[in-house]
Amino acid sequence: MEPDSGGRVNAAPADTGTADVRFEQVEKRFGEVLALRSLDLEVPRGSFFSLLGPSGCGKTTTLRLIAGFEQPSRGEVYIRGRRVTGVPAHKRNFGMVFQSLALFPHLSVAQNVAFGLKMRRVDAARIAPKVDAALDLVALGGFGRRYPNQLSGGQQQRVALARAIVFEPDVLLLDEPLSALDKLLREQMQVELRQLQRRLGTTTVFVTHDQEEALTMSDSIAVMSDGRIQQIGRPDDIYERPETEFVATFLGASNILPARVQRLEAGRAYVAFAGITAWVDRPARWRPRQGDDVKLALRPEKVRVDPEHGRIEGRVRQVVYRGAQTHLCLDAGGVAINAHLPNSNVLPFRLDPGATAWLDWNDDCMVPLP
């Protein structure tokens, strides 16, 4: 494999499926440690794709397997329809920003972001305008004279991204890389990160622990738990249809609620719990039986309450205010139920630990667990 003028990889064209990143039942070892378990897996070509989970979940190995900084112990990838199992790091068109970010202290910012673009022995008349492009990209340009420590954590954030997009790379992978940043300046990055790949088109894989972050900038998700996907989709669809039990109270707050499953109807299951029958949905991957133990999922912004009115009775155990919203804890028949309350008006009521309270909530809001 030989880089061409612009220091892009040539090796077997390209496919022109839509998957920009396939796995095929990858699997990675350390030893005895089993980190990924038979991993299938595709990224849409130019999509936002984020792998979510909590640390040890395999999420930075695949994204590592992707970049060639490791290599599959049993499996396939392809990146752009070429395999590149056993191709190393360097043979492939990768852009990467780390946790780090890893700039060099000691180079100017147009230095740092040129560095790749002459590792790739692009041409040096093509190096100035290819950096003076991406750093207008990143809105810093005039910035290529100074050096990082002149910069504030939100451009060095940028500089970083202008060296990871300046030689057009076929997928982008971004390591955790607004984990250290400030709660309003990551917001603020969220969104820039956002509109520059949508305006670039480029394939991104996010590795994320933050559930708000991957729901604010992804268009599909893979949540990750112990070397394997539970659920790949939307995050729209993943939030409002959770598959697992991991998933349900991963991303986002849930109420798993006991039931028992009274009687099957097409489409429909009716379940017991907490004195009270209630209905749900039937999903193709969910087979119930009559009299089946089961458990569902229910946000808890979904549960409306109401000092005289509603489904349920419950007491109130406890009262958590949080700003935008005001969070609750009730017992409702032996079933502990959680309510997230929007404090977008004055509540007509109080709600202290003690006080009783009607729960109410659609049923089609209730989510069955496999």
Ligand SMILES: Nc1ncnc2c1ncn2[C@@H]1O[C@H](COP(=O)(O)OP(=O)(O)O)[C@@H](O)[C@H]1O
The other form holds:
Amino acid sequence: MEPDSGGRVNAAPADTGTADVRFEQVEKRFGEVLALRSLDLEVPRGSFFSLLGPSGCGKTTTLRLIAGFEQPSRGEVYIRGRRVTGVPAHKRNFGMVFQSLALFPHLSVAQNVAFGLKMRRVDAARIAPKVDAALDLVALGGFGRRYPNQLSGGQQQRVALARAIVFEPDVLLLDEPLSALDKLLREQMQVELRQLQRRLGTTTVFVTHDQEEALTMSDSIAVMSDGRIQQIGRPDDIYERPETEFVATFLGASNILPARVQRLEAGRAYVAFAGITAWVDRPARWRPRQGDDVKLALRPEKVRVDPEHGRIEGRVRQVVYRGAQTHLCLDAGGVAINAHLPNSNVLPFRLDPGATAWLDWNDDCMVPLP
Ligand SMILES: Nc1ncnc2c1ncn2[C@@H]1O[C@H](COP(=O)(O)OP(=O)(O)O)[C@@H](O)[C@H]1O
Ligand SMILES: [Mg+2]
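Instead of the form predicted alone shown above, give the structure for the form predicted in complex with this ligand, please.
And the full complex, kicking off with our chain again.
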């Protein structure tokens, strides 16, 4: 994330008083399908909040509940402290961008952007300056007379964004708006979108299934699976301190090491696996007993490889050259361990399948999974 003058928008813990969107025990059923299971959620004012999870986990349903396109089967939704459960979409003040963009093909760019203002019966005289200002914000000043099919994919994206922000919504809802773009344009739009959001300060709920995109853009991420929130936190918290195996493996790669708890002390535990032992910190939610079998997550990029020194010896099973990194899979005491080595220098030794090498990492890189 690029630095900005105010530092992190959301460095302080969420305060209910400034939550722009709040879900209280929200459940959503579609017939037999339980799409959301008692969801609790708080989106702090002004923050960029991402819902991240695989297809079908309930992201769009969550967004549609904020918009009022759907109503909860149970629980309450609040926007800016006002209970809106049951309030229809047209009485909620949100801007929305869909993956399909849904631009009106027969309307010009300016007419597309003016649409929300007309719906809100804004004075005709005030519409043109607002449209111009919104188009300027997305760097499309002078494009008002064009039609959507005369624009590139990235420009269409910006029109959809201008249309969503022109009436100064309380909340901006974005449902995978970048996923149809190719990688380079997507990365560029990620930066633009985030800069625009910072400038406007509009509370934004962003849906994506792309881990890197969520990590890059968000103040907070809610990782979802199967209608539940697995973990909510800052990107670095979620990545460095995953609380479930799902989070550890869905966000980037993780080694999941099977271990046994040998001793417990306040705040830490002594664990053994594959013939080695280590002290690990005890996360609040992790309450094992002595002798329990547990799992530890270890990021592959935290693993160091050396020909002679380390904590455990491994035999190389697979080597994949990936440009910026080399990915190794090693067998260490019967446990498969993946190591992602930066290709910052030519390795001072050869690593081919069958070779042996020593693996090491810092103890605090091992994260117990409750
Ligand atoms: N209108 C609907 N009728 C029936 N099932 C639905 C409806 N909308 C969503 N679902 C189901 O709810 C679950 C969550 O869907 P959705 O929120 O669209 O997931 P995501 O956006 O994360 O891919 C899925 O199992 C989906 O099939
Ligand atoms: Mg969806």
